[in-house]
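Next comes just one chain, in structure tokens: the form predicted on its own.
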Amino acid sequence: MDFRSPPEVIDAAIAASEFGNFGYSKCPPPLVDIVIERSRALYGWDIDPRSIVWLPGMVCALNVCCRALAQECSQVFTQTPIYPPFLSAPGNFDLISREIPMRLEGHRFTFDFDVIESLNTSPGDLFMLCHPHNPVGTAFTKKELIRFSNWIVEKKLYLCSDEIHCDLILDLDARHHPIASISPELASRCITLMAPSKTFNIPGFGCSFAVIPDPQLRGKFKKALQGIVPDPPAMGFLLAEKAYRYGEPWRMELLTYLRRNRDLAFNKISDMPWLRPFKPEATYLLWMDARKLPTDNPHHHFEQHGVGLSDGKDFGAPGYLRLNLGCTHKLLSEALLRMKIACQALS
């Protein structure tokens, strides 16, 4: 996002910089405590502190999941469209990637259970879930998650659930349900990935974590980390703690701002010829179908008119586009005006 982080985070960064705190570190106990307290308060999910594994980022965590399970996993499943590292991680370890198109029900993307429940799986295979979903913005319901969880347990699969956008639920009647909280049986097969980075706009300081309740699975994950993935930096731990401890009022203001941006963008794009936007229930990202646009390359066309959208082909969905809503109303309004002009240029 373009937004400045919470003032307490900025103040802590300035103080740490003046002190010269640029070294390595181990997680301070107060950060563990606030993660546990916050998870219980926001999501009703009790986390055992022993289950937390600290990481310098989410992309490396997706790859570590594949590496940790490569010996017993024959294939990796994921839903498309999807954040690009989900598509590249399996191949880094010579694993077969199976892509499952999401089902569009009305104006909302969700699980295609008809396809999922007919998949040819083997015990030990891995399913990589993005929840809430990037790029389509779906906040999966508890009913959907229960059905999906039951299937994972029945097939004896492993699950990696990237929940990095869990604090960015835009729909007022929606709620994030950590999938590992659905059942103990599912939790024992699950690696949940979380971080303050997307919520509080501090990804450059590299502080994320995995929650892995099962000791054996956690051991495999930690072994896959060894010699390759470093601990987060001292500054990352510090700013994560400040964000989680003091950032809640800021987060509430952020959500209000993002809802306004979402509604503005959805309404404006809905009136543009050939484009079909999908209103996100979560995240600061808006997905749109541009396949009817009379051009071979929608991404390039909008770029030529001064709007840098993400190209759907990188997400496994050529002809679609992704718009980042994490900017000022003024900048978004200018982008939407340029998009309108770009559409008119094709008339």
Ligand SMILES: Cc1ncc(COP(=O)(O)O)c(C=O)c1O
Given for the second form:
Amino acid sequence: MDFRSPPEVIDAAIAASEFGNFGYSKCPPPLVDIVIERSRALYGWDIDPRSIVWLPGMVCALNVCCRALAQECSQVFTQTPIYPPFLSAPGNFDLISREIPMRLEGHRFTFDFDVIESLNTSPGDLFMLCHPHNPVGTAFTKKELIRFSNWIVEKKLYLCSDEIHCDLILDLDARHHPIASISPELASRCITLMAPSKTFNIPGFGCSFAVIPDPQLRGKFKKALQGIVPDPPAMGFLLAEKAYRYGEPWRMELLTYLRRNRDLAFNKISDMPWLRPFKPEATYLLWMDARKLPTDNPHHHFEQHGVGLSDGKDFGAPGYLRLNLGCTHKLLSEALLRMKIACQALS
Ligand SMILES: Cc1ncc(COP(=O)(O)O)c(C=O)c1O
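Please move on to the form predicted in complex with this ligand, as the form predicted on its own is already shown.
Complete assembly follows, chain above in first position.
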């Protein structure tokens, strides 16, 4: 996002810089306390402090999941379109990546249970879920998560659930349900990934965490980290704590601002020829179908007109585009105007 972080986060960064000691750090206990308090208050999910493993980033966590399970897992499932590191992580450990296209139900992408429930799986295989989903913006419902969890448990699969966007639910009638809160059986097969980085715009200070209730699975994950993945930096721990402790009013304002951006972009793009936008229920990302645009390369065409969209082909969906809404209304309006002009140039 383009936004400045909450003022308490910026103040803490300034104070730490003035202190001027940039050595190593371990996780400060107040951060664990606030993670637990917040998870209970916002999501009704009780986290055991022993189940938390700190990491400097989520992409490395996706790779660590594959590394940790590489010996017992023969294939890694994920739903497309998907944030690109989900597609590349399995191959980094010589695992087969199986892509399951999401089902479009009306205007909303969701699980394709007909396909999922008929998959050929082996116990120990891994499913990597993005929840809420980047790029399509789906906030999966409890009913959907229960059905999916039952299938994971029945097939004895492992689940890695990337919930980095969980604090960014835009729809007023939607809420985030951590999938590990669905049942103890699912929790014992699950690695949940969370971070304050997307929500409070502090990804540059790398501080994320995995929640792994099962001691054996946690042991495998920690072994896969050893000697390769460092702890988060001291500034990352510090700013994570400040963001979680003081950032709630800022987050509420952010959600209001993003909702307005989402509605503006959705309405304007709906009026543009050939484009079909999908309204995100969560995240600050808007996915659109540009396959009808009369050009070979929609991504390149918009770039030529001064708008940098993400190319759907990187997400396993050529012909689609992703717009980032984490910017000022003014910048977004300018981008939308340029998109309209880019469409007109093709008619
Ligand atoms: C679903 C998802 N996971 C992970 C990341 C990246 O996390 P990190 O910067 O901590 O590696 C992103 C960033 O866009 C994301 O959308």
